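Take a look at this one chain, the form predicted on its own, written out in structure tokens.
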Amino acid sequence: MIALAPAPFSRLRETLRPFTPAKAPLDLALGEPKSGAPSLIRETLTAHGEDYDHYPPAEGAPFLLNAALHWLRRRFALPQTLLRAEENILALSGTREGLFLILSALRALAPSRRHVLIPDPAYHAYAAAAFYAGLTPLFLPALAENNFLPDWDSAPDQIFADSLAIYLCSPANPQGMAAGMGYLKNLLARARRHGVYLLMDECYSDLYLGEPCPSALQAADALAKEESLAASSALENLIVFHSLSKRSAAPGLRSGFCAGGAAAIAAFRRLRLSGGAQMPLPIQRASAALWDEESHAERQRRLYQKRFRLAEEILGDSFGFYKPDGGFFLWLDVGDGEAAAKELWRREGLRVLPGAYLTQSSHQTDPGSAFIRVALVEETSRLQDGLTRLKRCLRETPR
């Protein structure tokens, strides 16, 4: 067993408290959304204020789930076979529980596997849900000449077998590019041949930037098709987490919800009712009228494709710039992460991630080590003054 990292923002802290800033601070490094709530949310709050006289459902009222299971298939044109509300779906108090707590609801499926697959760099939450639930992680590098995307074939098939899950995010955190459906298919077909349970953090899926993001219940279908394999043996070793904290700017609704085969969702649920926190009603009320609703999710998708346009304006020449796919952030090359991010907050009051903190692993050269996590979610004055003030302090330090 592995020892488990700091958490990336408490190491920061510890990093950047020795330094005072020569400027007003401005919080580039944390991913949370700042273009405000949509309204629907108060409203549908307001509006339902009676329901927390009564004890909330932890599975998720039906509404709930018939909700993103109807968003579920608009998004990714489902086959109205592929998933049943009480059967594949369960809501989540964010999407953290969900992928924290997984591993150990499926640990009572299959005990004797003791590694989970997770790639480099990644949110921390996964290391550390494999940690708690006494699994070895193993890390696979997702390195630029990949697309920054894991090479899956790289790891034989005994890992494979002895491998409880594997984790991806897709677009990805902190790098930005999506998954194709090519990609997706291969690795649940090797998934499912050897019994490891895919878990997709599709959390930035709402937030593409060209192309739509394709969804990895997307290729289970394909699969299934392919393979004349009954709906519910589609599904059986997938499940896919999905927030409204990304696509509705909603972080502080702590809301969200899994979608997978019946035996997974069933244990999960088991888990949650006996331990999980339940979301009480008026929200799941609100969170049921953001599925259903999809113009505020297009203003957030307008407003990031913006951000990335001034982005591109401003660093396009510099640190190997490049847009990713989907997501909120830049994924920049400094030569030194960490050196960088503690030069932008002396100079210039700056907070960015450096990547060696979402960085797990012990390969011979650290995939995260070079870069910077940059978030885009400050308002456009504010950021574009950031970027500029990144570029020319960066520029002015050697690398």
Ligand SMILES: Cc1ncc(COP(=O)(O)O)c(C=O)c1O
Second form
Amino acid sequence: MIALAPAPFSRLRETLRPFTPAKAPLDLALGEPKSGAPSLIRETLTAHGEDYDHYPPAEGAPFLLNAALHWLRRRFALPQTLLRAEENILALSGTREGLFLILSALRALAPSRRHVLIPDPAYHAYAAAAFYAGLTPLFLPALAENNFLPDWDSAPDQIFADSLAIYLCSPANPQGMAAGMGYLKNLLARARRHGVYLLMDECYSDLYLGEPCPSALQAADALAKEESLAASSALENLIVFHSLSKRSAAPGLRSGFCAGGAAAIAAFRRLRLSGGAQMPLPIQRASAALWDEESHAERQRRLYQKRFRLAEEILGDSFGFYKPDGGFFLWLDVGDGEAAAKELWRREGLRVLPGAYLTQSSHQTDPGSAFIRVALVEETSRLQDGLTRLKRCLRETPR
Ligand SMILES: Cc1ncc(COP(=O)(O)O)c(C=O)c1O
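In place of the form predicted on its own, output the structure of the form predicted together with the ligand.
After this comes the whole thing, all chains and molecules, with the earlier chain placed first.
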């Protein structure tokens, strides 16, 4: 059994505790959208207040599953035959819950599998899920030379054959690079050959900067057509996760869903019916209204595109700045991420996350230790000020 690294924000609190910042704090560490959740939420909650009288269906009410289904079809141009609401979609109280619990559900389907493959760095819930499901995580570095995506060919076939699942986030937290169709198809096909589930965290997929980022659902559909598979087999080893926290700037709503192969979704439904968090019915109503509405998501996307332009103007090519495919993080190469985070906090009151707090350091070279993650979630003028101070402070700090 591996030791589980402490959660990144507990670690950050401990690191920064000894220092008193010289200036008023500005949080650029937490990836919490601060642009204000759409008023549609409050309106819908008020209109459906009487629904609090009822236990909510844990799997999601038909109106929510259908809203998710139609959003998936619109957003990714999926054929009508690929997904059915009741069979292939499950409501989640935020994707974190789903990403964490899914391994326990899949274990029941393939109890002999021992490993879980996880990119490094990655969202900490994946490693925690492996740990609490009694599985051994194997971390694959996601390095700049591979466009910050893991090189799955570096994992031999016998590791795949002994793995229950693979996690992949696209666009990724923290580096923001998206997996293209070719990459997704190769990974999905190899995972299928070895009976491994691909767990795709697509919760940033609506916050793209250029072209819309593809979904693994599109890759599954394309593969199925190439291999003349029946629609019911196309998603066999795939589950994708989507969230309203980023798309709709509603992290407090705790609303997401997953979609995938019928057998895996059925196993997950059984687990969630016994112990999963139920999303209150008025929240299910508000969630359905948000999945049905595009203009607010478009506004969010434009907002982050504007902030990346601002970051580019301020940072230029300093600290390896690049514009990612999506998401709302900068992944800056500052030499020593933890030292930089301490300095930024002490001198400027800027809270950023050391990249090493998102990695598992199981490699000779920690793929995160040189980096800091900076969230572009603050209001634009505060962000402009924060990034200008960040650049000045890091320029004055010897590497
Ligand atoms: C990569 C990634 N996956 C999942 C989540 C969880 O999102 P949710 O709010 O839907 O639980 C986050 C939240 O920050 C995240 O960054």
